[in-house]
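Next up is one chain by itself, shown in C-alpha cells, the form predicted alone.
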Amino acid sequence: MSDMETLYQQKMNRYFTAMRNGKPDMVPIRPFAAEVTAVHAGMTCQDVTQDYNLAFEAMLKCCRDFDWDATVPNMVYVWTGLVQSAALNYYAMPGVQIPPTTGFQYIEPPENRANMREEDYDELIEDPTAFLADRWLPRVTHTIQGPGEPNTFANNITLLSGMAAMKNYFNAYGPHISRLRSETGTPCAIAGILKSPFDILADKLRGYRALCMDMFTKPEKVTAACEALTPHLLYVAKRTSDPAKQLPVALWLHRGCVPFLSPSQFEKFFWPPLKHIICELWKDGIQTLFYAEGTWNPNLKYIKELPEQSIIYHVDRGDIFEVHREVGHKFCLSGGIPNDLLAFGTPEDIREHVKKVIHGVAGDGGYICDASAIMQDDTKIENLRTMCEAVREFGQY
C-alpha cells in the first residue's frame, strides 16, 4: 500500500468514525471551502467559476497545503459553461453579470414572473417531472420552447449543448476525486443530491415571497406540492448516494430556519416530508449531512425526533454548545467556527475559539471541525491555516 493510500485510509476511518458519533484518534477537519480555494491558489472567483479544471486545481493545492481529513471536490459548484450552454437565467456569473471578484449569485425572480405560477399547483402535484420539463425549464432558460410553441434552432442547440456540458462536467468529478485520493490522501466528504421539498418550492419554483402568501391563501396546495415532490427527491438521493454507505448525502437547508418560518409553519409544511426522507434514507444505512444554514436552535425539538446517527448536524449561526447539550448524544456535530471570525478576526481569535469549541463539544468524539458556513473569498488564509493547526493542537484524543 502506498503512503498516500495509507494516509487516505487513516483519514477516511477518522472521518467515518466521527460521523457515526464515535471517538476517532483526533478531531477530523472537513472544510466546505469554496472561493477561498481560489484566493489560496492566486486565482479569482471568475477563474474558478468559468473553468472547473482551475477549481479542481485550486482544491488540490489546498489539500496539499492544509491537513484536511475530507473535503468537497469543488464547492464552487456552478460552472459558467453549463449555465451558458443551457441558457439558464437565474444565475449571475462573475466576470459576466457581476465583477470577477464576486462569487456567483442566485437571482430570485419577481413574484409576477415566478418560475412556477400561482395557478400551476395542480399540474405540479399531478406530475412533478412533466411540470419541470413542460413549464419550468422553458421559464428558466432564454431559448427553450414550451409545449405548443414552434421549435427553433436555438431550442435544439440549447438542449444539446446543455446536456453535453452537464455530462462533461459531472464526468470530470470521478478522475478529480481519484486525484484527491492518490495525490493528497484526501477523501471526498459527501455523495448524493438532496433538497428539502419546501426549499425546492421556495428556491426554484414559487420564490420565497410568493410561497409565504401561498401558505396563508392555499395551504392545502403547498402541503400537497411538498408531498408530491418527496418521492422524487428521495429517489434521487438514494440513486446518487455512496454505494459503500460511508459518505453522507448532502442536504443544504435554506428556508426552514428562524425567522423564515414560524414554529407552526415549520411543523406543518417543512418538517413532515423532510423527516420522512431522512428516515427512509437511514433505513438503507444512508446518513444525511443536515447542513442547518442560519439559526436552527428553536427547531431542535424536531431534530430530536430523527433516529440516532441518521444525520450529521452542521451548526451555522446556532449556539453549538446548546446543540451539543440537546442532540449531541444522538448525532455527530460539525461546524461552529464563525465565518465572520474567519474573515475579520485574528489568528489568536481563531485559536481560542477552536479550543473553546473542541473542549465544549468534542470530548466524547462526534465532532468534525469546519467553518459555520461555506467559506468564500472573504476568509483569510492565515485564519484558515490557524483553524487547522489549532484542531491538531487541541483535538487529539
Second form
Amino acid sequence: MSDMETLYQQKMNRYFTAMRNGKPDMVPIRPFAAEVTAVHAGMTCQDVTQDYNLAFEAMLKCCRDFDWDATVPNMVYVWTGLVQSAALNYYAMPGVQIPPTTGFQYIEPPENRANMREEDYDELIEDPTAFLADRWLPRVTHTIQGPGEPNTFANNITLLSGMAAMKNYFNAYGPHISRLRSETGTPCAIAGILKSPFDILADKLRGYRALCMDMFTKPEKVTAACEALTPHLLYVAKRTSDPAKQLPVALWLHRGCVPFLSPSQFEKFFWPPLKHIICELWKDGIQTLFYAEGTWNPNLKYIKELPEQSIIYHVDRGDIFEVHREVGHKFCLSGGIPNDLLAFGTPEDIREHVKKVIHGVAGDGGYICDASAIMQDDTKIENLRTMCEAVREFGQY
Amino acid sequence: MSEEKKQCKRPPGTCLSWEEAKQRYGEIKGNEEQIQNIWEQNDAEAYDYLWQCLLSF
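Instead of the form predicted alone shown above, give the structure for the form predicted in complex with its partner chain, please.
Whole complex next, starting from this chain.
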C-alpha cells in the first residue's frame, strides 16, 4: 500500500468512527470550504464557479496544503456552465450579472412571479415529475417552452445542452475524487443530495413569503404538496448515496430554523415528511448529514426523535454546548466554529474557540471540527490554518 | 404519513413509463424485458436531470 493510500485509510477510519459517534484517534477536520479555496489558490469566484476544473484544482491545493481528514470534492457546487447551458434564470453568476470577485447568488422571484403559482398545487400534488417538466422548467429557464407554446430552436437546444452539461459535470467527479485520494490522501466527506420537502416548496416552487401565506390559507394543500414530494426526494437521496454506505447523504436545511417557522408550523409542515425520509434512509443504512443552517436549538426536541446514529448533526448558529447536552449521546456533532470569527477574528481567537469547543463537546468522541457554515471568500486563510492546527493540538485522544 | 398518500401516479425514477413508451412500436417481436430494462435506465436519466435541476442547481 502506498504512503498516500495508508494516509487515506487513516483519515477515512478517523472520519467514519466519529460519524458513528465513536472515539477515533483524534478529532477529524472536515471543513466545508467553498469560495475560500479560490482565495487560497489565487483564483476568483468567477474562476471556480465558471470552470469546474479550476474549482477541482483549488480544492486539491487546499488538501495538499492543509491537514484535512475529509472534504467535499467541490463545495462551490453550482457550476455556472451548467446554469448557462440549462438556461436557468434564478442565478446571478460571477463575472456575468455580478463582479467576478463575488460568489454566485440565488435569486428568489417575487411572489407574483413565483415558479409555482397559488393555483398550481393540485397539479404538483397529482404528478410532481410532470409538473416539473411542464410548468416549472419553462418558468425557471430563459428558453424552454411549456406545452401548447410555440416550439423554438432555443428550446430544443437548451434541453440538449443542459443534459450534456450535467453529464459532463457529474462524470468529472469520479476522476477528481480519485485524485483527491491518490494525490492528497483525502476522503470524500459526503455523497448524494437531499432537501426537505418543505424547503423545496419554499426555495424553488412557491417562494418563502408566498408559502407563509399558504400555511394559513391552504394548509391542507401545503401538507399534501410536501407529501407528494417526499417519495421523490427519498428516491433521489438513495440513488445518489454512497453505495458503500460509509458517507452520509447531505441534507441542506434552510427554512426550518428559527425564526422562519413557528414551533407549531415546524411540527405540522416541516418535520413529518423530513423525519420519514431520514428514517427510511437509515433503515437502508444510509446516514444523513443534518446541516442545520441557522438557529435550530428550539427544534432539538424533534431531532431527538431520530434513531441513534442516523444523522450527523451540524451546528451553525445554535449553542453547540446545549446541542451536545441534548443530543450528543445519540449523534455525532460537527461545526460550531463561527464564520464571523474566521472572517474577522484573530488566530488567537480561533485557537481559543477551537479549544473551548473540543473541551466542551468532543471528550467522548463524536465530534468533527468545521466552521459553522460553508466558508466563502471572507474566511481568512491564516484563521483557517489556525483552526486546523488547533484541532491537532487540542484534539488528540 | 399514510402509505396511501405516498402512492404516486408517476413513480420516482420514471418520466415516461415503458407501458406508455411501447405504444410507439406496436407488437414487440423480441425479448421485451431486455428492451424495457434499457428504456427504463435511460428514462431514469431524464428523471435525474429534472430532479437534479430542482435539488442541486
